[in-house]
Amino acid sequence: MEFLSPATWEEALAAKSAHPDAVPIMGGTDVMVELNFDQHRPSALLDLTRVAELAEWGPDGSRVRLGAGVSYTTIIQRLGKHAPALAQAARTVASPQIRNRGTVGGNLGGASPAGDSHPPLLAADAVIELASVHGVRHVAAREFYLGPRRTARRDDELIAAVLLPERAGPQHFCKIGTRNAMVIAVASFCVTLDAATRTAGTGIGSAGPTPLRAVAAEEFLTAEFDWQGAGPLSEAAVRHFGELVASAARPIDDVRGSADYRKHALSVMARRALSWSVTDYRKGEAQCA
């Protein structure tokens, strides 16, 4: 196995172009597990830890640009105000040691349907920045996931960053697992309310071949919610929202849970996340008034 260790972003892109089969590694929290258990043996590893700009984040016009190498710990400590759902999801990732090493870029690269960062990125309508020696392109998170561990990233491209829209309302992430900590999601869910566009966003994890959106639930909530007066949603509306979220899932039975359990859990999490979000939205309206 060849080991490539570029010092700059330009060198990294050139190395990926010359070795399209090389597996990028920064935190190594997924890649090293696969190597240790001999699940995957790539021809080359592309170590990106020396590429400093990947660990940077900051404003990018009306958005926040999150480098692909920013750790979960940094997201928790620094981005809670900009991306609260993503920060909530980051808190649920494994142990402090793993959160210090793991990155959203790595989560995107692995594209596991159970990845904790995927539902917040879908719900917030984030954009993935991909780069190669031929240039840069942007792919909406909602178009990034193509199949089980398959994404829109081309073989010669690296994930450079995630672009997060300016937050304009509450965001909440929920996750259920076989225990309370250091656990892979049995199912996860995220909802966002955008007061600027008066739209809702959703993201479902670990309940389908890819991370999913509940489009019908988004459309229902967008039409049903009182964006102007922020009045409460009826119990029937909240329950129907949960049912629509559950119906969007495509789960399977596996060692972590049955398909029926996943659908039930998603319905419950959707109702809770929506209730929290509506409460936060109404508080925000009151403060503005």
The other form holds:
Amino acid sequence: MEFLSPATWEEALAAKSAHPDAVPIMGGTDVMVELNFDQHRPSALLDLTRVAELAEWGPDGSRVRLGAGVSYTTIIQRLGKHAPALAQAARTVASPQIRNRGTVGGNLGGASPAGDSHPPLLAADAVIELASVHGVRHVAAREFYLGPRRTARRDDELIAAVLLPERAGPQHFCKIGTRNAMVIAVASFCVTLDAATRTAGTGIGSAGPTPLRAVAAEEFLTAEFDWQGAGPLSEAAVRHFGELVASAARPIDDVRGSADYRKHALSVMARRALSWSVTDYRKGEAQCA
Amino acid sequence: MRVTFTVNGERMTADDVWPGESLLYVLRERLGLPGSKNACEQGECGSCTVYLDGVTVCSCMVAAGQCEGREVGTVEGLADDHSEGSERRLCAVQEAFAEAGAVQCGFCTPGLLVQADDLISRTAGAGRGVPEDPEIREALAGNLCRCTGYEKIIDAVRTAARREHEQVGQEAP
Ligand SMILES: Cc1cc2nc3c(=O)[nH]c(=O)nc-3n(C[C@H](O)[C@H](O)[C@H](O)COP(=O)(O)OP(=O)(O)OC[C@H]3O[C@@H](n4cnc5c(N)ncnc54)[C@H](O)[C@@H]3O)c2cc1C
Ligand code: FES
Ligand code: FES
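Next up, the form predicted together with the partner chain in place of the form predicted alone?
So here's everything in the complex, that chain up top.
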């Protein structure tokens, strides 16, 4: 086994091109578990922690560019305003030690349906920047997850960054697990209200072979919500939204929970996240008036 | 492969490191520093917690090669940090753990000490005051203890933080 340690992004892309089966390692919080338990012995590890720009973030036109190697700790500390749902999700990941190392790039690389970054990226319509020696590609998060742990990333590509659209409204993330810390989601949900485009976004985690959107729920909310006057939603509308979210899920029974429980939890989380978001939206409107 | 990095202020080199080997393994098996414990090797228990370039990490989740040229701080370095002259003294958190009876079998202790040391230096030590219980619990959420029931551990962290706070207050102009 080789240990490749590129110092620059160009070197990293060249190394990935020369060794397409090398396993990239950033925070190592997924990769090292596999190595420690000898579940997988790759031909090479490609250490990305020396590529400085991967750990950087900042404004990029009207968007925020989040390097693939920015830690969850930094996201919690610095991105609460730009990407509140992603920051909320980051806060629920594992423990402080894991959050100091773990990254959104690693979450996308592994693409576990339970990864906590995915619902916020789907709901906020984020874009994933992929790069190889042949150039750069942008893939919408909504087109990134193809199957169980399968993504649009090609073998010679690395994840460079996530591009987050400028936030124009409330976002909320919810996660159900057996305790508050160190828990892989039994189910998770994210909703966004975007006042600029007058559209709603959703993301569902841990309730299907991939992270999912609840498209019918988004369409219902986009049409039903009073974007202009910020009037309250009826209880029936909130309940219907929850039902549409639950019916978009494709969960299975497993050790963490039954399919029925996951659907039920999703409808409850969807109602709560929506109610919080509408309350925030109404407060925001009141401040503008 | 060969890996060279600083551990507790001293440059150390490990040879014949397998590229997939963890920092924890290198510390314990190659550098003679068995303070950091191996209790799960999957990031769940925190008993292998060390500083890496100033932030706490599970050393079982770091590939040793990723540490080349970097600075690692282990539980073995805590006491030296606070030594005066040639006399080796325990650091504030270690003192408080011993006094409070926060150690039973001791397997979780090294990780908890490093994690608590980090919390205290970021709070009381940085002039931010003594952390409230929820902040202490959150900081230690990734450190499992099968013996103590955590109460004495929280007591010890509270005590150490209070002492640190008083000391920082005295040092301030
Ligand atoms: C105790 C514990 C608790 C956990 N709890 C949670 C949790 O609550 N929620 C959650 O979502 N996850 C959790 N995880 C999983 C893990 O922490 C996350 O998936 C994290 O985001 C992985 O990031 P990393 O940088 O450590 O990835 P790594 O382990 O370095 O890499 C993960 C995968 O992504 C690939 N990769 C990394 N960077 C790139 C890149 N730039 N380009 C292409 N591929 C790349 C790697 O090859 C690998 O396949 C937990 C893990 C542990 C050990
Ligand atoms: S041994 Fe590293 S977290 Fe348990
Ligand atoms: S004292 Fe035994 S595990 Fe904590």
